[in-house]
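This document starts with one chain, in the form predicted alone, laid out as structure tokens.
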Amino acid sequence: MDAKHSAPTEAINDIQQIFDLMNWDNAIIALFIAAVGFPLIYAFARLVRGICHHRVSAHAEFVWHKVIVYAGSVLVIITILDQLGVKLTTLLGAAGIITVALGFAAQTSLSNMVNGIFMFWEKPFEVGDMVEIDDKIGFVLAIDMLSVKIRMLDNSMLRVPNNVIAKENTINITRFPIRRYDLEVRVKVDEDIHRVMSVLKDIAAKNKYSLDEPETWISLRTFKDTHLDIHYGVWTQTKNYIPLKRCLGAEIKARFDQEGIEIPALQVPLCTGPAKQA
């Protein structure tokens, strides 16, 4: 018989001799013992996040859930391997030569998984959170291990990974059940100002969002050769930020028109350079 067909006999006979070795008393504990456990670690995972899930916070929800699912899963592993006769000694040297390893070429993703860890024990921020990093607004839609989902005021998705929250100025938008929303309003140098913070003061008593209590915060911010500059701050409710937000420019232009008060114009800077050839 030529090399060409000895070869896949040769390979035929290997299999053979590997499954008459096999205990298959064992194998079959083993396959009972997966074909059990993996349902009941993803049964008992989720009536753990059922219980839990008015009792604490989404984000811990989440991460009690992970840990009984991957810890439960390496035990049913173990379980099957010691079944096998796989020595559990000789697995676990290998597995640290792995991990050292898997440490030097995936340096980002364990950095991701310490800060998620941290984020875990500060909570800067919860599921269902509108936060703003890295100039970027959204509601929080899930935090794992290696990053966090945002969806995007325009409804797309944004990835964040947790090394990048870390170094980043992180701002939790609905954290209180307040805000003040600010603007600067800008006037001529020739308006009165008192009736002018007068005029302010009473649209955001009439605004339907705008809290009596705090008390809205209008004060002089600079003084210029042909304008003033206000800063205008009015108080809502955390859930009402964004309608106050798209409401009050446009209640504070018709007011200003009723009452003929000017804002003035922007200057635009004439060009000077030397006219360009012909």
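From a predicted model like this one, the values you see are computed outputs, not experimental measurements. Numbering follows the first chain given and starts at 1. Definition used throughout: the rigid core is the maximal C-alpha set that superposes within 1.5 Å between two forms. First, how it differs from the form predicted together with the partner chain.
Taking 2 Å as the criterion, residue 73 counts as shifted between the two forms: its C-alpha moves by at least this amount when the rigid core is aligned.
Core-superposed comparison between the two forms: CA of residue 30 displaced by 2 Å or more.
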Contents of the next structure:
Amino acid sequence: MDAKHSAPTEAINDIQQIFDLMNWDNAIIALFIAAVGFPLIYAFARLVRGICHHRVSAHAEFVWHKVIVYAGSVLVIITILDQLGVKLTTLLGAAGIITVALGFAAQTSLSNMVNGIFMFWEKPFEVGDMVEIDDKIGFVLAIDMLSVKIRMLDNSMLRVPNNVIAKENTINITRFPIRRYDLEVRVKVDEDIHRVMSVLKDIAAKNKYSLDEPETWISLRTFKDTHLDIHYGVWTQTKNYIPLKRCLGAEIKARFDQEGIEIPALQVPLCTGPAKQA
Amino acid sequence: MTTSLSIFDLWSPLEVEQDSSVLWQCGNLTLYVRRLEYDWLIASSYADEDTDEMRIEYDAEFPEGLEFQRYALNQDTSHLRFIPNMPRRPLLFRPNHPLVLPSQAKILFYVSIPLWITPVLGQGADTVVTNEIPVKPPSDSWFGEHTEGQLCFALRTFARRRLDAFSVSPHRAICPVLIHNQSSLSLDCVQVCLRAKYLNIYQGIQRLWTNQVSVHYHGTHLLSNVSYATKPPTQARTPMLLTAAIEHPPHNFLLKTFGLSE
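May I ask for the structure of the form predicted together with the partner chain now, the form predicted alone having been displayed?
Following is the full complex, with the preceding chain placed first.
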């Protein structure tokens, strides 16, 4: 019976000893630092974000918010530990060992983080930009420590690890204010090339999304036995790229029909041969 | 009822009775305005072919399929006015041939600028300014590098040296542009960018005018000094200010104005 009661009593005694040893003044100060420090950091980060809003890019605003929150939190935690009498040198040593262990265990994640940092400095794109990564097109929703979140055109979300972005060719579709929409127009080899080119020029001039300057690019790309391929490049404001892409093809077809310009179609000659005798 | 019009009658105030309508035409643009109790309905359409026709017609029959915009007013009013405006975006135009201007040469061009029309309802403190509508659907253009530049409207009429090269048109204002090549090299330009938001519109004897723009060119890598005259052009003879500039022009400022031939 005595033995049964001795264990809890010892534990209570141990806790009692810890409480006796604890410097209550320091503990209250540490608690005060935590209670004031964390809300202050969040308030400051929000304030900075508010000041940055519309002054810097959405990406920079997002990154500065994160930097303030993380750096401030680390500072508060160090101050609290120092206040509680924890030796930081020992803690940092332990943290170093843990970091090395974690580094081996989470190589991919760390590589993603490092690439994320490089991406922040290089700024290949920003939040809100339209990008093409690995043949997938969408709008950048968030640039996080490990990955980039992309809203695809069909409104699904694509998560691309920062590693992949570092390795793949990334096209920023909306970086510059104007873009050229290129397409190949195929006409029959016997069409009057100058007339076709002038019709194409007029189609671009009448399209509501096209720009007059820079001039529409029209050139004969390939010359085949049956058809001619014309490189047709129409300039537009970047924001009008998709509306232009959506309507230009139909406009070319309608105008070619009107002008009697033939788009060559695959023709399969059918030969029935001589009629069989019954 | 159709009224026989002079070129300037288009800008005079009109009185529209309740439940009546007005058809107002200036060149390619026709505006359809109907007054209801407190509300006004405004629609627009464009002619297929270019025309200089002018028309103000009360209670005309409106075509079907118009898309009206409704303006709800605090106070009932019968006053309607159409105000000519300059486009807010810069205008990009080409001389009819690439322009080569020798060092220290000074030339005067005339540029014919299509107007934007603003229907204004009411008068005094209760004035309601509605949308600006171009007399001809404008075409977008780009001035500057492919990576950085300015969105403009393309001006499809050429700049001319002679004023009589332009017909008298109710829907255009003539802007005199003086170019002075102050550099030691000849100016070889294919494009000129004109910031129309700094232009006043004046009613002259025969046509509408804007204040003169003077461009002093200093060299390929330098911006040009651009100044906008504060007075109406002398060619307008007895000018009357119709519409003040959208923005007051800075006195003498530096701007990239010329697109040079490559």
